[in-house]
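The data below hold one chain only, encoded as C-alpha cells and taken in the form predicted alone.
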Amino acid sequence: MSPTVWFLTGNAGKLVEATEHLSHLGYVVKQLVVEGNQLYEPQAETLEIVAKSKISQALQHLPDEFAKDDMILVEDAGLFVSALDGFPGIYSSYVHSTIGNLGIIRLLNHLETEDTVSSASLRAAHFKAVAAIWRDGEILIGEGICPGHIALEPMGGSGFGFDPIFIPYDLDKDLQPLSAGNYGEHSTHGKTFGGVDLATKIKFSHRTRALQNLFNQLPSA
C-alpha cells in the first residue's frame, strides 16, 4: 500500500502541485482540513519556524482516518523582493491579502522613479518555499528557491498569491536556475507562473524544488 502523506493546506493551488509532484514519487497525498479558525499563522522570522508551528497544530487536528505509517506535510513560501529588503518575504500572505499584486508593482514603480538602481536590479526577486514533514515523531525540512524578477504587470489568469506578477529566470538543461540575462533550455519566455501552465511552472517551481529536497530525506515509496 503506497504511504499516505496528509498536507495541511486550504490552498488548492498548493495541494495540486504538491499531489502532482508526489504521486510520481509513490504517495498517496489527502488534504488536512481543520475546520473554523483553529489554526494560527505565528509571527516569526523565518520561514522555517512558521513550518515547525503549522506541524505542532495539526498533530492536534489529525483525522480518524489517520493510520500507523502516515505522514503530515506543511509547507510555507514567501517571495522576496530584494530592492524592498526582501519584503513581502514571511508576510507574503498577508501583504498579498491588503495589497495585492499592484501593490508590490506600485511600491517598485515608487522606487524607479527615484532612480536609486537600476530596473533590472530594482525588479529581482526570489520565491522561497520550507516544507516540513512529521514521520514517526520526527521531523525533516526542506527548502527550494527560485530567483527570478517582476513583472511590470500582472500577466495570465492562472495560479496563485503572486504568481501573475513573478517571473522566473531561465533554466539550464539540468533545470538548474541560470542568473538574470541569461538564456537556458527551459524558459518561460518573458511569461509569469501565472500565464504558464502547470507542468510548465512545476519545472522551476520553489515549492517543487522544497518537495524535492526534503523527500530525498525520505526512503522510496
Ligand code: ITT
Contents of the next structure:
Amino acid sequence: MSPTVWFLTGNAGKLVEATEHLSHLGYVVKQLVVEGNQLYEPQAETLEIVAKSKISQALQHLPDEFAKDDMILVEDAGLFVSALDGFPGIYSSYVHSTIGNLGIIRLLNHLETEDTVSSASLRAAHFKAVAAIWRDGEILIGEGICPGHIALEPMGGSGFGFDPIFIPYDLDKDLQPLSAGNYGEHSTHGKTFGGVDLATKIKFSHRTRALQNLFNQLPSA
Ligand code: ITT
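So that was the form predicted alone. Now I'd like the form predicted in complex with ligand ITT, please.
Below is the whole assembly, all chains and molecules, this chain first.
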C-alpha cells in the first residue's frame, strides 16, 4: 500500500493542487489538521525557515492513524514582485488579507506613473514555493519557481490568493519557462491563474515544480 502524505496546511487551494499532483505519483494525500488551529507561522526571513518550523509543529500533532511509512508535507509559498524588491514575498499571506490583489495593482500603477521603466518589466513577478517532507526522521526540501507578470486588473474567478492577478510566462515543449515576451508551446494566452482550470495551473505552477523537485529525491511509490 502507498504511504500517506499528510499535508499540514489550512489552505484548501494548496491542498487541492498538491493532491492533484501527488495522486498521479501514486500517493494518497490527507490534510493534517492541527486542533484548534494553533499552527504558528514564524515571520522568518526565508520560506525554508517557515517550512521547517511547520514540520516541527506537525510532529507534535500527528494523527492516531499516522503509519510508520507515512510522510508529513508542508509547503510555503509567496509572490515576489520585482519592482517592489520582492514584496510581498514572505509577507504574502498578510498582504493578501490586508491590501489584497487590488492593493498590489495599485502599488504598481503608482510606480508606473513615476518610473521610466517599461510597463512589462515593471510588472515582472514570480511565485516561489518551498516544499518539505519529513519521512522517518529525515527532512527533504524542494523548491519551485513560476515566473510571469502582474496583470493590469484582476481577471478570472478560479484558484485562490493572488491567482487572479498573476499571468505566467509561456513554457517551451519541455515545460520549461521562457522569458518575458517569448511565445512557447504552452501558454495561458494572457490569462491569469484565476482564468484557467486546475490542470492548466498545475502545468505552470511553482507548487508543482517544488513537489517535483522534492519527490524526485524519493524512490517512487
Ligand atoms: P498554509 O496553511 O499552508 O501556511 P497559507 O495560505 O498561509 O497556507 P502560504 O503561506 O504558503 O499559504 O502562502 C502565502 C500566501 O501567498 C497565500 O495565502 C496566498 O495568498 C499566496 N499564494 C501562495 N501560493 C499561491 C498560489 O499558488 N496562487 C495564488 N496565491 C498564492
